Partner chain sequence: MTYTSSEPLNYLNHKTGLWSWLTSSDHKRIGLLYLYAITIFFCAAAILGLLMRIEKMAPGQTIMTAQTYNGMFTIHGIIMIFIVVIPGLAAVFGNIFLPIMIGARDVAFPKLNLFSWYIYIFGAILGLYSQFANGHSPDTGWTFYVPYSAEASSNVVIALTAAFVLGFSSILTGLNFIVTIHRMRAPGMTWFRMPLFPWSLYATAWIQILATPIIGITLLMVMAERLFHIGFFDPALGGDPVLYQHLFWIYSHPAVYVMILPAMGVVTEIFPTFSQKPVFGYVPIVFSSLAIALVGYFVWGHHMFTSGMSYESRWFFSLLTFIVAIPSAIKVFNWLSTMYGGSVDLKPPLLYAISFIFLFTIGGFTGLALGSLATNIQLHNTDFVVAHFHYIIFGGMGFGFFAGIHYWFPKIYGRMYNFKWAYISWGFLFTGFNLLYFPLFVIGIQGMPRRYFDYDPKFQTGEFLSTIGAFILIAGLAGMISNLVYHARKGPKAEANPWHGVTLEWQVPSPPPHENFDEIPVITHEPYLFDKPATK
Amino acid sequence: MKNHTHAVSTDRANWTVLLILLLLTTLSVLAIKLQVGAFTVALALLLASVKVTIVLTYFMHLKFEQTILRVMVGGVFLLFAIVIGITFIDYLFR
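How about the structure of this chain only, in the form predicted in complex with its partner chain?
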(Lines of atoms letter the chains of each structure in order from A and count residues from 1; the text may use other names and numbers.)
(Lines give C-alpha, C1' and ligand atoms only; values in the text may rest on other atoms or scores of the structure.)
Protein backbone atom coordinates (compact mmCIF):
# COMPACT_ATOMS: atom_id res chain seq x y z
CA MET A 1 0.00 0.00 0.00
CA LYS A 2 3.05 2.18 0.27
CA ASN A 3 3.30 3.12 -3.35
CA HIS A 4 -0.25 4.17 -3.78
CA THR A 5 -0.36 6.14 -6.99
CA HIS A 6 -2.13 9.45 -6.81
CA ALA A 7 -4.38 10.01 -9.73
CA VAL A 8 -3.82 13.50 -10.96
CA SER A 9 -6.78 15.42 -12.27
CA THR A 10 -6.01 17.85 -15.04
CA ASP A 11 -6.65 21.59 -14.91
CA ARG A 12 -9.12 21.20 -17.69
CA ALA A 13 -11.14 18.70 -15.65
CA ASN A 14 -11.06 21.07 -12.65
CA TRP A 15 -12.36 23.96 -14.77
CA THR A 16 -15.17 21.78 -16.06
CA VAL A 17 -16.17 20.83 -12.53
CA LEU A 18 -16.14 24.48 -11.47
CA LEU A 19 -18.34 25.46 -14.42
CA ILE A 20 -20.87 22.79 -13.51
CA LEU A 21 -20.87 23.95 -9.89
CA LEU A 22 -21.42 27.58 -10.92
CA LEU A 23 -24.20 26.49 -13.22
CA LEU A 24 -25.91 24.63 -10.39
CA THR A 25 -25.52 27.67 -8.13
CA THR A 26 -27.19 29.88 -10.72
CA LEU A 27 -29.90 27.29 -11.12
CA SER A 28 -30.70 27.25 -7.41
CA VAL A 29 -30.78 31.06 -7.23
CA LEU A 30 -33.13 31.13 -10.21
CA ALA A 31 -35.33 28.39 -8.79
CA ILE A 32 -35.82 30.40 -5.63
CA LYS A 33 -36.53 33.61 -7.50
CA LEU A 34 -39.08 31.85 -9.67
CA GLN A 35 -40.81 30.39 -6.60
CA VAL A 36 -41.48 26.85 -7.77
CA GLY A 37 -43.89 26.45 -4.92
CA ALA A 38 -43.91 23.97 -2.09
CA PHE A 39 -40.88 22.18 -3.40
CA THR A 40 -38.56 25.19 -3.22
CA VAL A 41 -36.83 23.96 -0.09
CA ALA A 42 -36.55 20.44 -1.38
CA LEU A 43 -35.17 21.67 -4.68
CA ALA A 44 -32.61 23.95 -3.05
CA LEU A 45 -31.44 21.12 -0.82
CA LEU A 46 -31.34 18.71 -3.71
CA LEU A 47 -29.19 21.06 -5.78
CA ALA A 48 -26.92 21.65 -2.76
CA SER A 49 -26.56 17.89 -2.31
CA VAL A 50 -25.60 17.45 -5.95
CA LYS A 51 -23.01 20.20 -5.58
CA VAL A 52 -21.62 18.63 -2.43
CA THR A 53 -21.39 15.26 -4.13
CA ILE A 54 -19.47 16.81 -7.01
CA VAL A 55 -17.05 18.56 -4.64
CA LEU A 56 -16.53 15.34 -2.69
CA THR A 57 -16.02 13.24 -5.79
CA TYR A 58 -13.74 15.46 -7.84
CA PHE A 59 -12.19 18.25 -5.78
CA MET A 60 -11.73 16.00 -2.78
CA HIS A 61 -10.62 13.09 -4.99
CA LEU A 62 -12.95 10.53 -3.44
CA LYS A 63 -13.27 9.02 -6.91
CA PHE A 64 -9.61 8.02 -6.76
CA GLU A 65 -9.48 7.04 -3.10
CA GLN A 66 -9.58 3.74 -1.23
CA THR A 67 -13.05 2.20 -1.29
CA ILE A 68 -13.21 2.23 2.50
CA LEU A 69 -13.12 6.04 2.52
CA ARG A 70 -16.06 6.24 0.12
CA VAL A 71 -17.99 3.83 2.32
CA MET A 72 -17.21 5.91 5.38
CA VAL A 73 -18.25 9.20 3.78
CA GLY A 74 -21.49 7.69 2.54
CA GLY A 75 -22.17 6.15 5.93
CA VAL A 76 -21.57 9.40 7.77
CA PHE A 77 -24.02 11.34 5.61
CA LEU A 78 -26.56 8.53 5.91
CA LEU A 79 -26.18 8.50 9.69
CA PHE A 80 -26.76 12.22 9.87
CA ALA A 81 -29.84 11.93 7.69
CA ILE A 82 -31.24 9.22 9.98
CA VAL A 83 -30.57 11.33 13.08
CA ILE A 84 -32.46 14.25 11.54
CA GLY A 85 -35.25 11.91 10.48
CA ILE A 86 -35.65 10.44 13.96
CA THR A 87 -35.68 13.88 15.56
CA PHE A 88 -38.49 14.81 13.25
CA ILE A 89 -40.59 11.86 14.41
CA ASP A 90 -40.97 14.09 17.44
CA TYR A 91 -41.47 17.46 15.78
CA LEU A 92 -43.71 16.43 12.91
CA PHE A 93 -46.18 14.58 15.12
CA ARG A 94 -46.54 17.13 17.88
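Having seen the form predicted in complex with its partner chain, the form predicted on its own:
Just the single chain follows, nothing else.
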Protein backbone atom coordinates (compact mmCIF):
# COMPACT_ATOMS: atom_id res chain seq x y z
CA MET A 1 0.00 0.00 0.00
CA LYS A 2 1.25 3.44 -0.92
CA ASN A 3 1.99 6.12 1.60
CA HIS A 4 -0.62 8.80 0.91
CA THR A 5 -0.10 12.42 1.75
CA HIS A 6 -2.99 14.72 2.41
CA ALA A 7 -3.71 17.34 -0.20
CA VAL A 8 -4.01 20.88 1.03
CA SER A 9 -5.88 23.49 -1.00
CA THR A 10 -4.83 27.10 -0.83
CA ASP A 11 -7.26 29.84 0.08
CA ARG A 12 -6.72 31.42 -3.31
CA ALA A 13 -7.72 28.21 -5.11
CA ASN A 14 -10.81 27.84 -2.93
CA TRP A 15 -11.92 31.41 -3.60
CA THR A 16 -11.30 31.01 -7.32
CA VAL A 17 -13.37 27.84 -7.44
CA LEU A 18 -16.12 29.54 -5.43
CA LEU A 19 -16.23 32.47 -7.84
CA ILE A 20 -16.38 30.11 -10.83
CA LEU A 21 -19.24 28.19 -9.23
CA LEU A 22 -21.12 31.42 -8.52
CA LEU A 23 -20.62 32.52 -12.12
CA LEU A 24 -21.91 29.19 -13.43
CA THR A 25 -24.90 29.38 -11.10
CA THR A 26 -25.68 32.84 -12.44
CA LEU A 27 -25.43 31.49 -15.99
CA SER A 28 -27.81 28.67 -15.05
CA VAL A 29 -30.40 31.12 -13.75
CA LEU A 30 -30.03 33.31 -16.83
CA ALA A 31 -30.38 30.29 -19.12
CA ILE A 32 -33.68 29.38 -17.47
CA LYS A 33 -34.95 32.96 -17.76
CA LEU A 34 -33.95 33.21 -21.44
CA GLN A 35 -36.08 30.19 -22.36
CA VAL A 36 -34.05 28.94 -25.33
CA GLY A 37 -36.74 26.44 -26.26
CA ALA A 38 -35.97 22.75 -26.21
CA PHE A 39 -32.37 23.45 -25.26
CA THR A 40 -33.22 25.09 -21.92
CA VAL A 41 -33.11 21.83 -19.96
CA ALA A 42 -30.08 20.56 -21.87
CA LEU A 43 -28.18 23.78 -21.14
CA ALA A 44 -29.15 23.67 -17.47
CA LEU A 45 -28.00 20.03 -17.21
CA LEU A 46 -24.74 20.84 -18.97
CA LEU A 47 -24.00 23.71 -16.59
CA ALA A 48 -24.94 21.54 -13.59
CA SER A 49 -22.59 18.80 -14.81
CA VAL A 50 -19.74 21.29 -15.12
CA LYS A 51 -20.42 22.52 -11.57
CA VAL A 52 -20.48 18.95 -10.22
CA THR A 53 -17.17 18.23 -11.95
CA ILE A 54 -15.60 21.30 -10.36
CA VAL A 55 -16.90 20.37 -6.91
CA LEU A 56 -15.66 16.78 -7.24
CA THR A 57 -12.27 17.88 -8.53
CA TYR A 58 -11.46 20.65 -6.10
CA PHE A 59 -13.61 20.44 -2.98
CA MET A 60 -13.62 16.63 -2.80
CA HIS A 61 -9.95 16.49 -3.90
CA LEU A 62 -10.57 14.02 -6.71
CA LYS A 63 -7.61 15.46 -8.61
CA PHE A 64 -5.32 14.04 -5.91
CA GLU A 65 -6.83 10.52 -5.96
CA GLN A 66 -5.59 7.42 -7.73
CA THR A 67 -6.33 7.01 -11.43
CA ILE A 68 -8.70 4.06 -10.92
CA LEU A 69 -10.99 6.15 -8.73
CA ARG A 70 -11.04 8.96 -11.30
CA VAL A 71 -11.87 6.44 -14.04
CA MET A 72 -14.75 5.05 -11.97
CA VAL A 73 -16.16 8.54 -11.37
CA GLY A 74 -15.84 9.21 -15.10
CA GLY A 75 -17.78 6.00 -15.75
CA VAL A 76 -20.58 7.23 -13.52
CA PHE A 77 -20.72 10.47 -15.52
CA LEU A 78 -20.79 8.48 -18.76
CA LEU A 79 -23.66 6.34 -17.46
CA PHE A 80 -25.49 9.48 -16.36
CA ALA A 81 -25.03 11.02 -19.82
CA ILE A 82 -26.37 7.87 -21.48
CA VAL A 83 -29.46 7.83 -19.26
CA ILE A 84 -30.12 11.53 -19.90
CA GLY A 85 -29.58 10.99 -23.65
CA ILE A 86 -32.07 8.11 -23.72
CA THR A 87 -34.55 10.24 -21.78
CA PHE A 88 -34.25 13.08 -24.31
CA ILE A 89 -34.66 10.67 -27.22
CA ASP A 90 -37.78 9.25 -25.61
CA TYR A 91 -39.12 12.77 -25.04
CA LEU A 92 -38.46 13.85 -28.64
CA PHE A 93 -40.30 10.89 -30.19
CA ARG A 94 -43.48 11.07 -28.15
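Positions refer to the first chain, counted from 1. Nothing here was measured: the structure is a model prediction, and the numbers come from that model. If you superpose the two forms and keep the largest set of C-alpha atoms that fall within 1.5 Å, you have the rigid core.
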Return yes or no for residue 19: a CA shift of at least 2 Å between these two forms, with the rigid core superposed? no
